[in-house]
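First, one chain by itself: the form predicted on its own, in structure tokens.
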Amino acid sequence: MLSEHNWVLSVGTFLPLVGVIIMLFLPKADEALTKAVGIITAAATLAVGVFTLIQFDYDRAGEMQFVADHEWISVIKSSYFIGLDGISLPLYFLSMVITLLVMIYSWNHVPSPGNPKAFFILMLILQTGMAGTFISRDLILFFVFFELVLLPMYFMIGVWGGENRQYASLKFFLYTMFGSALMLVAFLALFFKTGAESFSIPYLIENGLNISRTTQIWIFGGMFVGFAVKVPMFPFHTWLPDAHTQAPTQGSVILAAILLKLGTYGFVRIAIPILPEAAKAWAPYIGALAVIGIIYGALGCLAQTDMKRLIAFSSVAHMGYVMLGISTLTSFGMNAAMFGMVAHGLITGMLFFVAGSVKERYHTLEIKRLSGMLLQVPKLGWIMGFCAMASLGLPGLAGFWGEFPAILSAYQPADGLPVEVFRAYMVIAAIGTVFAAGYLLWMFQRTAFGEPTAEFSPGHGHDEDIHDVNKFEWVAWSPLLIAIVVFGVYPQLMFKVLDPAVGVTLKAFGG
């Protein structure tokens, strides 16, 4: 079973590029054809993803499946080594789902300046980078995919973004490049310290234990910066609100749903299993930054006047819960963190979709100018309320299973970690949930309740664009809304896939 279908991951990852090549030959003027090719490519990629889900052996979720290992750059001993286990499966599949839904949404929402051809091509390249990152089992391959994601996102923000798009895209690019440079140095240090034999992750996990503790701590530091910028953890988070606020809706959704997970995934897949000693030394500090991020993100939300910026700051807080779970180094915390990544992807992706549709109708996202959405666009208003409830961690919706177990896991961190310190983190994180309820309900109350403001009330000239949810939005949103409920009611669906793989990852900690 494990060796069969070793073509399936390569096809799932590189199929979008086939769509890109076809699109290059299409006339720019034929917008409908371009969009159709983009959506068909994304749908075909998702079909490969569904096939992968069906063929995956869930009884052996802790093992790598569909493994392909071929020579690639023999000069630097890097190979094309890919595989999928219970940790990467949910994220790999989510990246395909989100790409398709974003494309369907884009059918009648291509941001100006037009040119859907370039826009759809960038989304497909982005999909290849995201999927590739989650299946890479070789550090150089991982690095290539990790960086591939950077360029399409830079152009998406820089070309189709808001007024300050150049500033935001440059800031996004420079921050991420800075983090990646340190991460690459850490990868090279690992390579040489383990005998310069291979960049393969299983090989490094086996031989990483032989590196002295001090060296481990320094190497982990390099990776920490690279991944923390991507997460983004406090204090490396300042690029995120700007990038989100200026990005087009599609860019924001992909950024929130998938790209932020590349950082947390890097911790779980690479930094922690390869350098267990350093992970223990760093864990209390990672936990500290995580809870600072939770409180800081929440306070940042309360200060925002722009709906999209508020959702962006909420991402800083939510990713704080994920990092808190990871920092406990327990399988309980790690499971919560992995679940939290997927839940955050579904919920925050959905919130950005809603924000984009509000912007399109009202031409503003200023909270004080919006009011009475439940009267004017009731369906959109209710969907926003539902997503706000999910985001604040209401039991019965997916957000709860990412936050609650992550907070709980801090009560009993892995052996060798300071228990009192982590229990203090637990209390702070729990207080953060109260703030989350505060800023989300406050945003919902001000935009959805009450009467529409004078400038948007009927007969004032501004109401011709205001209409309720259209069919493209329903098609793009329904799967996310259903998934939020399904994983909220039956979280075991995901936990049973994650748990065996998390156990393997935490072997060094008696996981």
Given for the second form:
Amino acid sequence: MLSEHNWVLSVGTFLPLVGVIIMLFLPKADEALTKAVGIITAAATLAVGVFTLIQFDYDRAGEMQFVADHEWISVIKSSYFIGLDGISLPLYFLSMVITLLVMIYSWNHVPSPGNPKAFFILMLILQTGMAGTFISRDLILFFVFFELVLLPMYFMIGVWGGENRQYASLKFFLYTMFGSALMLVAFLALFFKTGAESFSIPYLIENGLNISRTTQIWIFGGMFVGFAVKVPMFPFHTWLPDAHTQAPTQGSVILAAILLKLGTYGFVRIAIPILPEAAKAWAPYIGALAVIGIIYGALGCLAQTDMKRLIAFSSVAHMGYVMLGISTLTSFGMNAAMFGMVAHGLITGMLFFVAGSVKERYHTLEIKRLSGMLLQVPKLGWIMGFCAMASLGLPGLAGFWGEFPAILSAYQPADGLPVEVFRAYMVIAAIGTVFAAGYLLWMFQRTAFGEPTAEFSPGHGHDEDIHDVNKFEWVAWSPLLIAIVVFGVYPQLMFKVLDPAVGVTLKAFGG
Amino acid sequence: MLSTIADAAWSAPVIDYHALAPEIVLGGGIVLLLLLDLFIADAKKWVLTPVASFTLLAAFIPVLTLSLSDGGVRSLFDGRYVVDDFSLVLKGLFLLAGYVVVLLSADHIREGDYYQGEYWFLVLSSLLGMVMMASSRDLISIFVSLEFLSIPAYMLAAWRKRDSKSNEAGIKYYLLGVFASAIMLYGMSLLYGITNSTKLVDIGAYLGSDMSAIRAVAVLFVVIGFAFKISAVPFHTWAPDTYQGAPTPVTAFLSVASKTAGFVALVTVVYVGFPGSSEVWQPVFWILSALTMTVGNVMALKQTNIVRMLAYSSIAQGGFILMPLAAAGEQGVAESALRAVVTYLLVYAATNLGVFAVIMAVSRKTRSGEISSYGGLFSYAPGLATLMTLFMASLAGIPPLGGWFGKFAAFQSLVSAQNNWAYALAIIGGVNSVVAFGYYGSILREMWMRPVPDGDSSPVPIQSSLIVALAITGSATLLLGVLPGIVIHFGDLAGLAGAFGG
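Now that the form predicted on its own has been shown, please provide the structure of the form predicted in complex with its partner chain.
All chains and molecules follow, beginning with the one already shown.
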């Protein structure tokens, strides 16, 4: 294992907290200063991220790099054990990019009731939690970071959200907390069943094999609920539409782009490598829930009248593809899933940005009240069209490389999994893509084409806020738009980082 | 009879003054307070506050030197009074908690026109009882310490003389406390009758694991006596009324220091006195723990008064502390259970005192104890609201705040027993910790998401003593969650558990 520059990850993870401490002492009234400090902190964090990206040894992407292992809570045999490999790197880096972009966007978009100081501080704490989750190599450390994102997001939705914010935030919190409680019990069971020696993931991967199959299946079940709530998988998804709809734009973007990935990441990093036998037993059921999620999400989308709620349901469908890829337990499927996670982060994050800007201009997200955006705000309209195309999986854009290989991988799942069942899943998932094209194009068509509706047409007094994309939006959005194209045209850029690490993860399944 | 006592050769016991230094300093401070109170004019009575706080800090110094000296376990009076790591950690906790209570009380007592001298005298006396409790290893010294710490507490609860609620608080606390003492004393007398000794080690050796009905009754009565002290359900009925009626700093004192003392006594008696009788006390703790956390939580959910809600919350927290004891008799669990209890007590003390500090600061402005009076706190007092958020999150057990580690240690110890009873209790505990967010979250919701109830959003004035209290408790809560290793490093608790058959 490489351990040069082992300070890099700790600095990258905890730097946002330094910004938080500085911001605590800034006067609340000086909003520009607090925002600036927040953005500078996020930018500095991203700089550390870029340094990590440069220092990362791509020829050994399957191995843990920048490893650090320090004593933390020795009594419970948990240590501060961190590292980064090809699977964590894209998500770790993405979390830094998204946080910075969201903060830039927030420069003149702090949602009501204002108070940018608290808003920026919460985003920085979120960043620490997200980055920390992706580098943890110890289950307790993972758990602490995993939970760290809970309160900031709760407040973000509950304070700065829409009308139903209190209900949505509480629902989000209770679902996640219930999931984590079961997850923690599963972690403890794992700890005792492997001899109560260590919480370190490599140790557990080595010793998890010795647990009896029945016990494995129970432990996996606990983790499954914890991670599936976060993903979210059908039938644990009901918190998501509420949370997304009520959250402020920034909250929705972070939620879609990063937080949902904590769940899928947990499957790939913890549940599957440590408990391979149980993973095999669970895989057909996970696959089934995944395709139910795809179809259910798509049908849900077709029934929505609110743009943001529609995007939220499309998230359920997209995460269904990711979980389908994971459930095949093949290198092909897992690669697709990992790619899909990043692509979904970029695209759906972008869609939520657009939805937020539409709301700001039209003060509504009701699809039937919107029309003719291409005439009134052509740039915003086209960006929305572009994102809708990317989201439905148009070849040449990033979404395609998450969706198409995931479907394809179900044709030939790992040895020991029921082939016919997975082929049936493949067919259903493929039908899902048709629905996806349907609802996304339908949404785009209804909102962007045609003439502006009477209430928003010029001279009716409701159009004073309607203007095209402003410069903060350009700065925040361009990196995402570029990335969607770059990864769409040249997916190898990410696959070559992912593939070796996926191979290591699936060692127990013979590659 | 007198002549036989007179004839027996009597040699004075060798006294280790270093080991007794914390108690001696406290005792000296108490006498000083009484004398000062007699001789100084009313206008100068404020002097008593610093005297009280310096006494506590001075008593803390020998606790530090004792824990740094490598003399090992210091056993006094024929093993009836022991100074080991376990007792030192808890003495430190009592003294620091006492110091924070002094900080909380300072302005409250002065402004309220209370009897200052007597107040400090009673607080310090009660603390002396607690400090003695941590070292007592004999039925008589345990009982004396218990009364020593309880009787001043009864009077403190009724301190607001003209307030009928405060009187009710004191009377209820007193009557039920005395009732509990009687039950315990009956159990103790049975124990003495059976074993012919009041020394816990001898009792433990004599009882062994041989349980006849009379022995089981004796053990049961002692345990139930302490269950009153720690307000375990169904012996909790005094707590909500007493907490609500007593002056707020006194409530903080009762819910933290007095409760901790109850747990300390319970743990000492069970670990040293009844190590072999686990078949009697394990099921009792299982039932008490499950009932306590469930009933405490459910009752807390429907409270509208914050102090009353905290009373039920503190009952529920007691259930979590009891949790590892329900499996402490199993092979290899004893030590981790003890460690979990002590860790939990430390975290709980820091967090709960912090909560009361915030309550005192806020209620000075709002003059209300309703949960709804916290509406919009974040908009006009962001610092207090943030601290309250940290404390509530800690009580709810959300990482990375102290409470999560307390809960985690309790769960880990319980599950390590690896039997179905332990798993069942762990599940009950897990469900309860999610339910608990219902009421802790309601305060967060008020502070962050609701408007200011009467539109008065002028800033909250905070006295400097409260700032110090908030700084101590806030940083302790955060630190215990991020680096819980420091607590365990404080004392390897093997002394108590290991030496007596754990």
